[in-house]
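A single chain, nothing else alongside it, follows as structure tokens in the form predicted alone.
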Amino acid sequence: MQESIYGEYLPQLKAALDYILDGINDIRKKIKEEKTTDPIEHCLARIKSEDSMREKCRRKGLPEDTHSALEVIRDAVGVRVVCTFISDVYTIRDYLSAMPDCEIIQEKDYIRHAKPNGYRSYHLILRVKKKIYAEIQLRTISMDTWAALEHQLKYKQSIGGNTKLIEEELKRCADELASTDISMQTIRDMIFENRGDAN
């Protein structure tokens, strides 16, 4: 049997990513009490399997060994925070910045600065207790529906000869997409004022 690309570090994988949902599940009640909204809409969290590590290391030319995998790589633990709004993607980029035993290595705000094909996401490598790395992408419940279109229409099908229109109607939707964010957002403020409880 194949020794584990993780080494010994796979219950300290594990904790990591309890610690850090339990830290978003803090600030989802502290977000609740204090604004009686809930930031996020869901979340979803993994670590991610031998095979898909083993083939990330050899696709980036990698050893295929534990310091590939959780010194070089950092995704190991990857946290995905879909938010209901643009304001409370960096609420929770926030929150999570000042948690306890968690420190950014990294951020790429590809909400402000897309990507070129229209990907928007907020990216974080955090390293948790001095120790184990974790991805965490924040993005609003539209980023998140068309990255996954995008994924799987881009990399599930057979494309054809329509490559470069594809990808411009993709652009153009990721546009249309982020023009309704902030509509939202606007909305959404719109409201909290006349209540008197803006953020």
Ligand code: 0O2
The other form holds:
Amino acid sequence: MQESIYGEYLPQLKAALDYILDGINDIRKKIKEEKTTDPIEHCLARIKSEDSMREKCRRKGLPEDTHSALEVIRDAVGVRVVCTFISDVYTIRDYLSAMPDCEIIQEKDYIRHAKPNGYRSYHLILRVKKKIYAEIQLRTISMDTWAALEHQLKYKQSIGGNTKLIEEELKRCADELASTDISMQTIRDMIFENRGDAN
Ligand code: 0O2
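What I would like now is the form predicted together with this ligand, since the data block earlier showed the form predicted alone; can you produce it?
Once more the chain from above appears, this time first in line as the rest of the complex follows.
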């Protein structure tokens, strides 16, 4: 049987994932207590499968080994946090940056700076306990819906004919969803202001 690309590090990857999930649960509880609203719609977590990791190494022209999987590619541990409103994405980002034994190594704000295809999400690479890297994707329900559908339809796949039209339509949907996110945020802020709650 082929040896795991993660070598002897699988237990450490699992421990890092649990550490992050516990941290996110604590953050969620704290925000719920302070603001009386739940900032998280749902959360998904995974250790990237052997096959996906090997495929990613090949795609990036890297040797299929533990060094590539853990030190060069830094999303063996992945958590997707689907947030309620845009402001929740940034609130959770701030709490994550203050989490003990976790440092932010890289941030990509594809919400303020959407990818040309319309993809929106806030990506963080964290290093847990000075050792294990993890990718956290923070996004709203709308952003998640678009990414899931786009992933099914075309991400990393050829879409055959009508490519330009299909890409334009996907981008249009992403922009419409982004505009709805902003409207929902405005409605939320209005309701909070009327109630006199802190934002
Ligand atoms: P999978 O199969 O979802 O895990 P890298 O992380 O090195 O591949 P990059 O471009 O620097 O490359 O990272 P980036 O942009 O932070 O994207 C990493 C992850 O975000 C991807 O992981 C996807 O999950 C998601 N993503 C990025 N762009 C798109 C997009 O256009 N559409 C969709 N649906 N998802 C996207 P993987 O490992 O590529 O794929």
